[in-house]
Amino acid sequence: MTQPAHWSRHLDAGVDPDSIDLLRRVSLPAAWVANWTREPHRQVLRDVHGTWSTGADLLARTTEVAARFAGAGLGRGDRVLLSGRPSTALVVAHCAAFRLGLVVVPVNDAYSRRELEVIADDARPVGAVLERAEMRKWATAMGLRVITGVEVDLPAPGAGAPSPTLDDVSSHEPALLPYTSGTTGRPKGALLSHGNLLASAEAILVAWRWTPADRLILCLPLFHMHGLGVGVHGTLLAGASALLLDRFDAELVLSEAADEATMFFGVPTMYSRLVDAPGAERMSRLRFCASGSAPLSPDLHDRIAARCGQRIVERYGMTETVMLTSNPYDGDRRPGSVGIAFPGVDLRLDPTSSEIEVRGPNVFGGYLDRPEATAESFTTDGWFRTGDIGAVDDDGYVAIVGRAKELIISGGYNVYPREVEDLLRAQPGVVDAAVVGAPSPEWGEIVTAFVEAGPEVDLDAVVAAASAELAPYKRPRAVHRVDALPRNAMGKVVRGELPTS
């Protein structure tokens, strides 16, 4: 079997591995605060509203709020909620949180009260920030203990009130404590430490090469890792910059990528609607765009290459584990591959079910209060299993085929959905595809499919185009035409809420 590439390959030529140490800086919030003490008067965040925080702003604003937040009785791994749309005081009070020893759990601001109440009951948090007035009324009926909107509109501590010890957390302290998204069943607690949010951030700055040149247009939501713990931690640790905008918005983004901007990170969804949009040439400007959170069909690759002049990095991570893999920054970018393994990843497959198992500072150490599922999701030797099955082509870049746990195996044969979809989703006409297992007395299960396309598309016809590429036990034997396939707040599509009967 073809050996996945070492990471060693991410790195400029003439550095040596061994001197990367991805702990060096020990925190996220001492590096932050380091950064903005160094150059006070660097522009770092711009708010919706057009306003800029220098670097002085922010270390000003988060030893105020992280005051107020010491004196109404939150300390060292108190757990907090922390919930809204992307802005500047969204990101303050996630640092001052991280530098007063706080543990965030990040929520999706549009979650129903059923949806946080199973959060709050297993995270147990003492306090909330919530942007949405009625999620704070939710919290206040939970009983927690200290509340407020992300302005974090505490009483400021009185005269004489000591001041509290920031940054010295150590990087073993949790810090993160983000949700699995439940598709399997009840959400989990990923607790995720100071050091390996550290070592994510840092080998992502090496990879791709971040630098404090760099301005990042920022759209991705805040309560998720791709924008929380890509976007914003990596523009802090970089000392870089980043635009933060509330929202996508295909014209806004391309205005931007005009004007100063560097560096663009989206997901697919995101892609289809900026490569079909007047102007889309002004991502050429762009000196690095990166995808990811779900997977960037080969078609949809090349369309973006052609029309943008933009080679896309798709990259790959998980809540357990932020970021694992990358397409190289120097080196060819492969439709359809996810690359290679960042700077302190090991990668391996399971040399039986190919499922994709890894190791490094950047992996969690378990799930909160869950010892059964955790000691389920690593092996004796201590790698944590993906859950996701890989393959590796001749130069050891990484695809991913697909989730152990969506695996159809019908008539005794594996089938993975992502290599039906691709096919399904090449064919004219059709927006989007998902491929799940339908029971069946005779097969176990029968692939079916849901294809999202007009009415003007004939689905035996893609069906029948799709299948003459596949063994007969991997086509799709029903399909059904859907107006829009069931995502999450990422794009990506739910498989668990299609009908399989």
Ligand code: AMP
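Residue numbers count along the first chain shown, from 1. Here the structure is a predicted model, which means the values were calculated and not measured. First, how it differs from the form predicted together with ligand AMP.
For the motion between these two forms, the hinge, where fit shifts from one rigid part to the other, lands on K405 out of K405, C289, E151, M270.
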Second form
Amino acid sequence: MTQPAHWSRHLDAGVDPDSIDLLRRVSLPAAWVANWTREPHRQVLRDVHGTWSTGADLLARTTEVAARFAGAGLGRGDRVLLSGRPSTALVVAHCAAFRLGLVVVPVNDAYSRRELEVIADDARPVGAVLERAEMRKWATAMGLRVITGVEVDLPAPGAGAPSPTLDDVSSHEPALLPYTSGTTGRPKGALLSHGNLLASAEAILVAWRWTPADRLILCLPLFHMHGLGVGVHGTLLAGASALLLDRFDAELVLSEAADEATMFFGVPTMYSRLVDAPGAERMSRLRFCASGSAPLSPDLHDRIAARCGQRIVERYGMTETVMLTSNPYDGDRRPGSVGIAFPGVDLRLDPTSSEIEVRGPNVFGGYLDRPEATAESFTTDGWFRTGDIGAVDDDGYVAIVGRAKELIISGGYNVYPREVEDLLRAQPGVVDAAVVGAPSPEWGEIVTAFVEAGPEVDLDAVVAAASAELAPYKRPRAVHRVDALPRNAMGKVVRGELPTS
Ligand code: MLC
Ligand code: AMP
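Starting from the form predicted on its own shown above, please give the structure in the form predicted together with ligand AMP.
Once more the chain from above appears, this time first in line as the rest of the complex follows.
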């Protein structure tokens, strides 16, 4: 079942679908620079430090930072780790890297040394822009050649140094290498091209009527597609503006909503906090609110509509594909549905398993150095297998009804059971362990561990030791001792048989 025709429903009445050329602007950095040059005085970004950066500021700062990268020996195609809390400096480093043709590897700033090492070993970056001093120390021990904080305080190139070539990457060149895990637990780098990122951002702009007049409240982390591929890339491509908050704070979001902001993007956990916060009705002033990364329950959708006067637009995306579907801007925003394929995206269901399969200019080329994993993730006729089980109705609305992949989504962050289980299993006295997501109204799912171990084993100590190796969101919030884990005839643990409520 293919529905390329359905996405025309995202367009304003009278717009010809054939007139939409998602790669017209070639690359994000070329389009950003064109915007900044055309409107140098426009306010673009404000962060927690309180001052606005204009188009002219961003043009100057990214040119300067790109020259510093080049002066340190970084060049086209080199990979650079990028990690920090949301800030203008972090966005400047990201944009500068793109302008120079570096491949950005976004990294969670809460990662442990082990988590950083797994990525660095696989991505083999030449450089790293890391906000946390501790991470910079780890990167030094890992032998990275160029290491700096988010201000990119590298020496400025000398007066006679040639200026690097900027903004001439083609759509096919690699741009971003975010890490994501499959069932194997070992993170894989998804290599996205400039064209993939541009095509998705353009489709979002069209579908959500994103214009230069918009001001986004952006408090999502910038190391995942939601905050980066939608929030930052969309804002800069639209020539619009964003308020960057370095963390989610309901009170702050609501005070910005009462001011000049027009848009908010969040994960369902954020909406579940906003709806109960004093002043939640201020959300009604926003032109547009979107939710994604995890399922938004119809109940929460309806509560937000009733309390905040907002019909949230739920959308669906993935690291490997940027954004895939969205409820329409005009028309029915259906609770429990992730909407219709974005412009340019073809979507179908596998006839046997109902797995959602997609193709389009937004879909990545493959995993870095993993030909087998790449081959497995595509069908023989070239469609990407999302690992999500879906249902599509006659109007082209998609509902996600299950997952073929072993994945827990907690507060919009993905946790792969295998990674946590391996660490629990490595603790003394532990015979085996299984990790599942228990339902939670606030977090969607919470990480819950079942540990096969004798009564003499202190389970809190086991969890504490495993947790020291894990970013906070992956840590088990509950642990249960079991005599034996449920297994199938092959001896494989059947996670679905563990009690989660
Ligand atoms: C924080 N904690 C979490 C957690 N976030 N635990 C489980 N799951 C999470 N997601 C921990 C904290 O470390 C702390 O632990 C305790 O929970 C309470 O912290 P908090 O202050 O209440 O949490 P907060 O910092 O406010 O974080 C909640 C949140 C955050 C919802 C703002 O999780 C968040 O930013 N989520 C967004 C993730 C995201 O951007 N996903 C997009 C993926 S891209 P302790 O032990 O200190 O008490 C993608 C594609 C797509 O999926 O479609 O978008
Ligand atoms: P990631 O690979 O980290 O980008 O996570 C992508 C996964 O998040 C998807 O494959 C889905 O399982 C899930 N996801 C994203 N958006 C939604 C949504 N709106 N509803 C349900 N699941 C979602």
